[in-house]
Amino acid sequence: MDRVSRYTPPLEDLRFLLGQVLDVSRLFNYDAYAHADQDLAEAVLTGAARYASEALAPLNAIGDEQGSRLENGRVRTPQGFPAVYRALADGGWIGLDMPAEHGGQALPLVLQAAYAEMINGACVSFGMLPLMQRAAARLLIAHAGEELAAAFAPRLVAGDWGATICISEPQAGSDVGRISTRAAQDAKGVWRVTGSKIFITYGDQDFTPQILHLLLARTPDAPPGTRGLSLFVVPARVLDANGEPGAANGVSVARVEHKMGLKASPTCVMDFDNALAYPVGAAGAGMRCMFTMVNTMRLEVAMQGVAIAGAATARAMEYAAERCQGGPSGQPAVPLTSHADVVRMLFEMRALTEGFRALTLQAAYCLDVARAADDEKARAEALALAEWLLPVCKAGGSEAGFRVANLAVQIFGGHGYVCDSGVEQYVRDARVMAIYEGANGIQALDLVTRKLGADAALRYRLFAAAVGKDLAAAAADNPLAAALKDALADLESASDWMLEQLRAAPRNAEAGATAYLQLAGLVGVGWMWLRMSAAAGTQLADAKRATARFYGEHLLSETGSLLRRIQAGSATLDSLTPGELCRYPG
């Protein structure tokens, strides 16, 4: 049996969320988005759905089977990938939300996020490169000089050139301050970079003739730690007099990693040998410049998790409705949907997928308001709420993708464990999402220390107020409202405790950070289910309200145990020495 490689775009749910829950038409009243309207939004959704399901999805299994490989020093991507990439770039899809002055369409980020779900749901390995291009273009526009940005950003937005983000080194993964790659000026005053980088997504590819490497390096006499890091753009090929790629620039691929998943996306070890480089931003400001990309990257990884969850859920629902197993002896076998535990798993898949889809789109909507609103206070509050939601979405969405993919394999049973069904690939592809672009433990620390602990907990207060406002407006017979009210009270208790520990015993706050992030995620998704159940029309009402009720009964009930875990502090974690903890009793 050939491997199944198909994708069902969640068009109905995206239309519901964008139209009835978020009401994105309000964005078109802002000057920044006045050139767009509902008809254009619908064209984006239907066009992306068609491209994802017809052109891209058939490559998902091919990409997983063939992988990207290193041949004669260059990466070769799987069969069909370059042609499908060219169609994406020629269609203008890479620049959906990018500024018009740099060749983009300047559409709302929330539309780009909806598009991104469908691209990643069809083939997440493919979706990694457009993400790098958008992130790099945003960084250059924000921090490069006008001449450099004008030369490079439009080529990325158009998809003519590729891009990478080069941070990690063998001794410096999340510990960025230990980066040792060096940048120095030669006798002519030209900057040159020498060093090695690891885990570089699309470090090389056969889609574009040029790749721009956005790279952190340490300059001579720079102080230790992150304060000594500067940002450079290093083209794979030196630019000729016309600004086109010319001779090689001392950039080479040492290895393409063999990975658990995302096999079509080449993850490279890159060597830079006296490569010509252009400084971006001020000396020593490399990390601050890189943080420009945080919103772009975290939002997209959250949507990657949602995309995997959505693809896996669609496949599981289809299989459960058709596959017959069990039932009374002597009678025909019954569909899997006749079994309560299978129904429980399907409800959980829907609750997590649709809930995190809504929450991630809400974060994107907030970023749009922060960018475009006329009122300064509205912009500031929208940005603060988005900053609260982003680590919750990145961690929660990535973990939901893995959890839902595992449930899909469980529903398929033995057929899910073998490769023919195609669902085991979802598990493998999703696993890394909790690791890259800031491991989820780092997201938890960020939420507690930088989001909750800063500015008198402003970001949390805005979030809690938004949830409370919708709770106050909820119908008396909404079965989710009471559960969400209790969950919000647990989060309030946890937040008060965390704020006290940040002042008095930071180690306790660190110990409970992951549980706190999970609690915030449960409340955030519960907030979305409250809104979805209220907004659901006749076509979606039964399914949405039943899933909202399931969420309240089966998932929100976890907040009490999370609160107890948070308040346990670090005493047990610190009860063994590192030597005792890591002594394997073998």
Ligand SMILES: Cc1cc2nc3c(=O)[nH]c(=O)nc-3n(C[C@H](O)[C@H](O)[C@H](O)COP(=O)(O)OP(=O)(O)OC[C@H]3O[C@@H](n4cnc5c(N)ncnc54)[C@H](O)[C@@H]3O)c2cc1C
Given for the second form:
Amino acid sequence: MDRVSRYTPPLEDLRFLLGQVLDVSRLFNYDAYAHADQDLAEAVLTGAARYASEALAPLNAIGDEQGSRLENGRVRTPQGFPAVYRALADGGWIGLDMPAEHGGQALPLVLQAAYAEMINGACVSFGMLPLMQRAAARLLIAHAGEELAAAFAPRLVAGDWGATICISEPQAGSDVGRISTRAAQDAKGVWRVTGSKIFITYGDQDFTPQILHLLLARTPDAPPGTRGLSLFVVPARVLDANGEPGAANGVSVARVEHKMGLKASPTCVMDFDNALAYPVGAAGAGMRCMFTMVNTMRLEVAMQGVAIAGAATARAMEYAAERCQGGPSGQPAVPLTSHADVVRMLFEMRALTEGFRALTLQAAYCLDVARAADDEKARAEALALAEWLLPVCKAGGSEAGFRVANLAVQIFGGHGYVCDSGVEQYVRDARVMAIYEGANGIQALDLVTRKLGADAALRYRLFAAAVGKDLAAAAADNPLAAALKDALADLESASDWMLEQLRAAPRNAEAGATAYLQLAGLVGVGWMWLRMSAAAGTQLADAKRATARFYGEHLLSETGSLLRRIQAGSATLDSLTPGELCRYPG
Ligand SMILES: Cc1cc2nc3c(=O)[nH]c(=O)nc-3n(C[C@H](O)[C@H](O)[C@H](O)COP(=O)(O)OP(=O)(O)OC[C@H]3O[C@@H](n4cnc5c(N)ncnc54)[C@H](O)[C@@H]3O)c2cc1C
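Now show the form predicted together with the ligand, given that the preceding structure was the form predicted alone.
Expanding to the full complex; the earlier chain stays at the top.
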């Protein structure tokens, strides 16, 4: 195999963001993180960078070529994956931010997010499993009874057992309320689950002897819609008297999907046939409980997008400096970096990658403050700001991943389109991030209806105030400040308009939701560029300031057209009937 499969971790930028921009050392003053310090944070960064670049990255192309496959009813992952997984679990990486009492290291989420970028940048289809183990453990700790959480969470945190999230069914995609998988108690009062789930990531694998399926099902006489859904843990194997995996539990893999990207990550159709299950949380509270897992995963999907963007940017920078084309005839060809249009693409890649990296780390930092701050008001405000940022980061990070990967292929030209370069894989792997964990259109509706439209727009107000505060403190000659001020004014107008439409004409709000989310993302990333350009100290300074200027001139200027698009409402969209719209003129 001749494909390039390597990864350069963005260590310098992560150190800059964690140290100078976010100053995460402030977190170590809280009791919850008092056991951590700068040295430990540095050890996490360098250890994760080594593991990602040396152990994991070489498997990225192998995983893409071989894929995971079904053999005699069991999933086989690509060559080398089980061994590299063992190294991850043995190194204690899965539980970086998990509570110590469940076997984790109780480190801040913002450090875990930095680690997650490197794992996913090296091989995103591998990173899916440890993500679900953490997210499932977090769910169990939050919502399962003490006994169940104590029995299951430490096994996930240690990486001894795998986990899945089982929501999707053929008729229940974005519309989760249509789930029809059933859960009922048998004559002995034991809960049993029957039904099929589709698209289940790592529904089976050959890393661990047990897999816990976190599954939404409908109980007898439950009302229709999401209010009728309850949450269950369904182990792949029934536990024996010692709590170890024993006999099979009516859980089987019907199919492993062939798909566009993430080929090493098995996407399974799962059948549950009278499988023993443990209820988690109250009956009918399944969706609410599941959101603990979903929100954990959404933050990391944002990081997956950043990770792909970072990996693609590193490869494109290297290539553009080496590849020579053009220049005066009779003279040696000049590097691609001599051409303004290539420079524009490289700037755009940096602006999006470093911007969404900063914004996603900011969201993680807010969640740390929300968890650990002594002051109740500080905790509540940090949580509200994180809730605002989450859909913006999930949708914006995933779209940045795809857009930046696509730009990398453009910079590689035809050499990027062929597989040997390894960059076309980034495009294929990134594509799904805008679809899973709540498609981006659903994130936009979430931002408009549940984040902007709830609690008197408190979450938006906190965000706008944070941006405004940094704008007020910005140096007069900061080249980004004027553009960000205008962009924030556009977001303010859009927010007022949206709030009015939510009251008077909700269809207009729905029609403009994606443009609104993009506008919020542009302002959020602009906020980060303002802070990065202000904090840039030594060797990063010129590149950071120039990229901030580029961001203001080339990307932030889009907020005006987004505002106009939002305010166009739904009139044109509703001007054709669905029949007229979908009648192909063939
Ligand atoms: C590789 C992969 C891995 C996955 N892993 C898992 C997993 O581990 N567990 C799991 O449960 N699921 C998983 N999924 C499923 C994934 O979460 C769903 O694909 C996703 O929720 C969208 O559902 P759908 O595909 O049925 O699309 P649909 O719901 O049919 O949506 C299609 C399009 O219509 C839009 N749309 C739908 N409803 C609305 C609405 N009300 N308003 C506006 N727009 C709307 C969507 O935004 C989307 O663009 C995975 C999917 C893939 C491809």
